[in-house]
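One chain comes next, on its own, written as structure tokens: the form predicted on its own.
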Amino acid sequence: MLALIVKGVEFEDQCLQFDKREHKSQAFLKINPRGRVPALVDGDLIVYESHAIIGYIDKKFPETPLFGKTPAETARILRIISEHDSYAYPAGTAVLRPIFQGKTLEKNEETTEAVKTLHAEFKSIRDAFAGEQWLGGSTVSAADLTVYPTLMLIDRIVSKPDVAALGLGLAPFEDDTMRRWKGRIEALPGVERAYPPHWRA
């Protein structure tokens, strides 16, 4: 959705309710047999998996390229996305999984290691700006659209009183660079349309 919004492309969105297991319905499994979101339907074509969707949108609507204009920019953007997928996202999942399962987050070995990884990845993300306003360089890119939702999810969870009481220090937007970047993303026209319903509460 963020990619479509940045490109200025009109689209129809459908929000599935996980508590009703709509993502496992026969209708949705015909779209994505893995029963996972997101998925994109464009005429007779179905695309699922986030990076595949962003890549498809970028090729179909090449204005405002999301993977850079030069080989160096493309490499930088793909590196940041790969690092996110390999390190930040798994570590974030390890910390957030108990909360999503309705359990209390405890400081155990897995959590401690995941928190260490997240602190290292937060620094890596900050360093990636290298004086630029966006992770991929001078303009918004697929790197921003990939990293931002993960950090927003972490930020919302760690601000909960019971989690904040653990003193994990995982608020990703406390740093000025990160906070200004968050503000630039949220200032993009129409970006609030991509927010999950509970983000608007």
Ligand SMILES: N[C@@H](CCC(=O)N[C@@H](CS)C(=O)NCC(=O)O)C(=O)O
Given for the second form:
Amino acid sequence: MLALIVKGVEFEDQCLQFDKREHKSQAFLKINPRGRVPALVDGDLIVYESHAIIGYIDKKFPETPLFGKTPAETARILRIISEHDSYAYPAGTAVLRPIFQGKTLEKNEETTEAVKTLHAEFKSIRDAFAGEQWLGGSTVSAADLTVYPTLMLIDRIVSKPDVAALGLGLAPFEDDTMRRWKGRIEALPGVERAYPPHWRA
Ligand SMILES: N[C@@H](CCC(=O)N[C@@H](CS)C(=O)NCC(=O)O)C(=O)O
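Can I have the other form now, the form predicted in complex with the ligand, not the form predicted on its own?
Once more the chain from above appears, this time first in line as the rest of the complex follows.
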């Protein structure tokens, strides 16, 4: 949705209710056999996996390129996305999964390791700006659109009082660079449409 919003493309969206297991319904499994979101339907074409969706949107609507204009920009953007997928996202999942399952987050070896990784990855993300406004350089790119939702999810969870009480120090937007970047994303016209409905409540 963020990619479509940045491109200024009209779209219809459908929010699936996880508590009703709509993402595992027969109808949705025909769209994505893995029963996961996001998925994009464009005429007869179905695309799932967020990077494939962003790549498709970028090729179809080439204005405002999301993967850079030069080979070096493309490399930087893809590197940041790959680092997100390989390090920050799995560590984030390891910390957030027990919370989503309604369990108490235990300070065991796995959690401690994941928290340590997240701290290191937050630093790597801050460094990736290299003094520029967006993660991939001077314009918004697929790197921003990939990393931002993960950090928003972490931010939302770690600011809940019971998790905050654990003192994990994992608030992603406390740092000035990160806070200003969040402000830039929030200023993209129409961006609020991409926020899950329960975030707005
Ligand atoms: N690699 C996939 C991950 C998709 C994914 O895990 N989506 C989550 C929501 S963010 C989901 O649908 N979870 C439901 C489930 O796993 O049953 C992508 O980038 O699209």
